[in-house]
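Only one chain is included here, represented as structure tokens and corresponding to the form predicted on its own.
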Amino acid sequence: MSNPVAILGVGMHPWGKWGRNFVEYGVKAARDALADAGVSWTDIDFVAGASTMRCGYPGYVSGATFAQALGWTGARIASCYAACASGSQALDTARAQILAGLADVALVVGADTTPKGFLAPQKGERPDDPDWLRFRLHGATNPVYFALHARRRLELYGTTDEDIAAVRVKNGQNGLHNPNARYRKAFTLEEVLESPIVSDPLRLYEICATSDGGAAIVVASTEYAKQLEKNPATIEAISTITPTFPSTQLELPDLATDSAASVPAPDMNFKPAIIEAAYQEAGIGPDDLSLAEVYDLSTSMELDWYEALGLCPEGDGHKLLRDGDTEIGGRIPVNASGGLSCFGEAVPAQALAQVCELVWQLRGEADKRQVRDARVGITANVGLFGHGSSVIVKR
């Protein structure tokens, strides 16, 4: 178990399409970070930026974008990439300055400008890249992907087409209540259920979207906390593990798994492992919960990471749904923010965001998405070529 460390500010820039520079973006979430937390930027130690990318090669130096931006101070900074998980890695690497005594305050920051329409490879040949591989061997676009787990679902477990939909009926009510989400619309079953086939059996309702966004979180010690009175969340465990081999079940961006005829498969899948480490690293376990932020790429996996998170066997996410217990109000409120059904991929943010509707939620500040008595949530995501993301926040 490790030393918590203090979450002292949260800051976004609301999700949508813009169509203006991913620093803007950063900048705006930064510094309401920053008001948040009751610190000015020149007492910033630490800046880690998690990277601007699109489909493996990097776009920008995150951390001295931001830094540039804001003011140089001479702050030592460091830049994440780790796909969807970058935010993560990014606040990750600013706790381990703070728990190595380099640095007393952190920020993290992460921001994206998306194309237009699903993310896509970029031009040119590169035959080494996994990720350029699977769109022109294959034609397996991220929705391609999202549709083969959720093939895998309906085949398994017995889970419906209105099952998937009533996931993004429910994220549609929650992100109703959240100013910085891009889809505020309610949708009933039968809207979702007659929208257009993406990748069968997704619809258009139930895949997220790209967006543009960006989100801030400003990290210091207990110590530094105590000096300025607050009583604020704390990071109680991250988890950024990669795959056990064999890998048994597939994941972006690979075309096929591992064999497990000569090297028995491991005890988890590589979800619920990201999960487990948590656990381990903060002490606790899924009865602890009060709520959750999952990496809803698809309506249909949020349903796989209830399994994940240990709320249900596998196979019961959809049954978890059916009772309400994912609704707020319910037993373990799920994506209380919409998630990325109402938010849209900004990648490099979009961990950062999920942490910081943790801490709104355990403040008390989520309005009308309010959990009651929140004390103790956590996120759920996984970045492309196996980086592992959770976070675990308490107060």
Contents of the next structure:
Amino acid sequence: MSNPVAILGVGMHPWGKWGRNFVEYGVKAARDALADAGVSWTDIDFVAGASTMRCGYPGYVSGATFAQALGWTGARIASCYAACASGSQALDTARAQILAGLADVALVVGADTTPKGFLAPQKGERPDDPDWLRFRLHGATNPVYFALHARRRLELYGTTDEDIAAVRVKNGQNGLHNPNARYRKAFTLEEVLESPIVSDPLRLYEICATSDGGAAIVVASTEYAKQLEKNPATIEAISTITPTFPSTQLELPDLATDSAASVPAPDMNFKPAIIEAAYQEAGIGPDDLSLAEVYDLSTSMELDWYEALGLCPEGDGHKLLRDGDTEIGGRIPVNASGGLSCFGEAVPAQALAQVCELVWQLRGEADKRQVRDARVGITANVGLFGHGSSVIVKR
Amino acid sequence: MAIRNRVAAREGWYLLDAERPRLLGTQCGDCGSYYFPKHDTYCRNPACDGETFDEVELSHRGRIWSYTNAAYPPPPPFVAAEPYEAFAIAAVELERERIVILGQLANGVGVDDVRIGDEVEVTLEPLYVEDDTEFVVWKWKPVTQAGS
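Now that you have shown the form predicted on its own, what about the form predicted together with the partner chain?
Every component of the complex follows; first up is the chain already shown.
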């Protein structure tokens, strides 16, 4: 059963490679979200920060970091780390406080400053950490894992190199109209296909970069929203489930899967299971969706989500794309924001940025990338160490 | 510098035996789930309370679940060869253990040489050299038609 909370305001600091302190991006996004909500910072009861592992101690204690930067008010805080799902878990933590009646209005903030190149593990010799071992023993970067899944799609489902390249072309087109996107450039299919292979079959323009950026959301109880005479978008579901044993899809950063020798593999893989939990909580299904913002860490991964969302049968993702169904103006636009293709990933901010886009779309404020009559939107996201999330927003 | 020592990059993870290389895993004494790398404390099967594990040699052959390559040098702690040479990497499913294990493909085997479902076997190859010591890791080598 759905238990909604209101989204009163959203804000972002544009994505880029700005090289400044991540706190600055978070505070800018937070101030924009508060202004959008018409709520004063001093009225916020609870702050949830999405943490980053790359910016030292302030990154670990993100809730306190942002609260201090906005000015201590005595508000309660939480700091959430869940790899790529950190933003959703922070949002879920704020939602739980509100639904439990412990807070009326909360601020959720995520921001990151990222180094250039491959995301690398933390320094030092750490032979018990699978994230260290996968680099040490195999040189298995994130794109290697994305590529293993992409290769299966190509060989088993008949998806072509052109199909996955077309995802970048579609998202590039959408991102042209997004002032918060880092890359606002249209690509031709040829340009994508001529970019160098990073991990076969994935090419440079098919793999998401790492970016600096910040995103923030003000959430409140529906009663609080009514007092402000708001007609807000509402969060209808947040799924942050973990995989089910035995997890048989090789996931970051594991050196091996679980063994399915004693217990059969679950009927549903992790990605569709994340989505199914969100659908169940919101009491909706794929036919109810107006749009989706999904994690395209690789072009091929966007097609994984088409199937996980139940928009088409397993293996048919490329057909949906070929038919134009997932373009703006199509049956179910995917990544109208331009997606990670155009943003690059700012890990703790990214899942929040997906929700920001849904809110702008549902309010009809998305300008040239507006999806017509958008009423229900969903996000989909997956990351290291068994993390993933999906958020359903309605208006 | 001449190589004087040849050691496993991860001691105890595999038999350092050129004639008979084998990955070493564990198996839960209660439910029979296999683990690689070795896991020997508490079983991760949520329905199992197992706390005793047997060390087992894993099947030395399996089939390619998927494969790719690293066209650019991975960052540390990987020790990249200079000049850098791209290498291929595969995830291999072992039939008995129903487990998929990651590893590089053997030196000289590229992405054009394999397909999903191809049979491969464990081999030992150098990962990096430090002073006069060569650190060895497991890799996956295609099983030739001759049935080597």
